[in-house]
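First, one chain by itself in structure tokens, the form predicted on its own.
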Amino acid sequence: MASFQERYGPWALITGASSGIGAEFADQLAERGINLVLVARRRDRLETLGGELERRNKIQVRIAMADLSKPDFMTPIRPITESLDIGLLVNNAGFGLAGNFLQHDLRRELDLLNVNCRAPLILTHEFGRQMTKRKRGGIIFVSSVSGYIATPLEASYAASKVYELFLAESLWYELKKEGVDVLALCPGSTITEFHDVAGSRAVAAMAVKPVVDLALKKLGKKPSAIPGRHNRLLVSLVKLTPRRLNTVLAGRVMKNLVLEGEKDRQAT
């Protein structure tokens, strides 16, 4: 049986790699001897993380500073990756917007759509084609348990995670005959910067390490994975409950979380 490095190496590309789940993917993949292309907007964080991983794991790291909300986000990525064998793509970058949909700035809503949906589509199409030519590789979409629940006051985010979940599970079937493994990783609340950006409060948040542990364990074995027993229980209950009731309950929970998030911001 091929090792992880043989199947998904020698290079992995990770979006949103400057913090949170993306940085943890970088750390764990570096420990497995995978060279990294780190993609994010914050060069200082990428350089610090990349330098640490190179020293500690004796791998190569390349940095692509790119804003995935922009139409031409691939422009700084292609020159860096054109000579590399990208065996693993981690579509991790994403953000949410909490609050009333119509009160959000439309440009910010479109940024969410571009980062959470358009960018993973383009990256998967480009690097997925290269993987199928080599008959090996892996693609991970970081979706969310929100992909299973219509979520008032987080409407666009939940909808974007449905897109990633369904795209990943569909491509799991399409690409497995080509030797390419696809996984939808669906975490719940996680200890990252996500809630600070979205404007809500985290509940029962998991550390990033077990989230990424599960993704790398289940890649090539399942079409989707949900970290955390409480999150798996939630999704199981959602599947047994009428969708309208799930939406009402999710709306009530989110209303409280948005209010608590506002209190947290006022207190700091």
Ligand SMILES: NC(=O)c1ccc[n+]([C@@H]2O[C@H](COP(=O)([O-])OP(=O)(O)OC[C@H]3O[C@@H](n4cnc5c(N)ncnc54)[C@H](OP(=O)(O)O)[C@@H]3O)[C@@H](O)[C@H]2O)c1
Contents of the next structure:
Amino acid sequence: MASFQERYGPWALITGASSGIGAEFADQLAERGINLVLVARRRDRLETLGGELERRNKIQVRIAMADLSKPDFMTPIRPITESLDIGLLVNNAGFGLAGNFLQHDLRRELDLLNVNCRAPLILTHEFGRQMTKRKRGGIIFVSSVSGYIATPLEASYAASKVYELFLAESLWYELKKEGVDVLALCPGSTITEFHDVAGSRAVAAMAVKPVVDLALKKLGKKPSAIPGRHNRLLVSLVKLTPRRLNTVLAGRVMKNLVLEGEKDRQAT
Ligand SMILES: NC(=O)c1ccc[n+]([C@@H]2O[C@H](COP(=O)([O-])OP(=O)(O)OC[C@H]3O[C@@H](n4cnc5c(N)ncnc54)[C@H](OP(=O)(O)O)[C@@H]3O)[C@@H](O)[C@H]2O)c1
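Could you switch over to the form predicted together with the named molecule, since the one displayed so far is the form predicted on its own?
Let us now look at the entire complex, which starts with that chain.
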């Protein structure tokens, strides 16, 4: 059986590598001897992580500081990647916006659409073409269990995660015959900076390690993966329950989480 490096090549590109799930992907791929292109806005964090991973794993790391909400976000990424054989793309960067949709600044909503949907589309088109030419590669989309449930008070976030889930599952089928594995990773609540950024509170949150362990285990074996038994049970129940009821229940849960998130922020 081909090693991970033989299967996916010498370089991986990870978006949102400055924190949470993306930083854990960087750690676990570095341990497998894969060289990394780390993408995010916070250069200091990327440089610190990249330096540590290079020292610990004898790999090469390149930093691409890019704001994926911007129309021209590929401009800083292209010169860094053009001579590299990127065999694994991890579309991980993303954020949520909790609260009433109409009270959000429209520009933030459009940023969310750009970061969570437009950027993965463009990156997948660019690097997916290169992978199919080499007849090998892998693409991971970090979607969410929210991709299975319409979620009032996190409306556009859930919609963006359905987009990633469906794009990934469809491409899983399309690209299989081209030698490219595609996976939608659908975590539930996970301990990262996500909830602080979104303005909600985490419940039954998992650590990042088992989330990324599962993704790297299931890539090439399944179109999608849900970390955590409680999250898999939730998605199974959602599939059996009328959609309208799921939406009402999700709205009630989110109302509490947004209120608790507000209390947390006031307390700090
Ligand atoms: N944590 C959860 O409960 C959970 C559950 C399900 C799915 N997810 C998904 O997991 C993924 C990773 O999130 P996380 O939980 O690890 O949250 P996190 O700790 O807040 O990390 C988010 C990452 O995305 C990057 N990012 C955000 N906006 C960006 C922009 N405009 N341009 C470039 N990079 C940007 C951030 O980097 P900079 O700020 O440095 O740019 C950061 O590295 C997201 O797609 C999220 O939707 C998370």
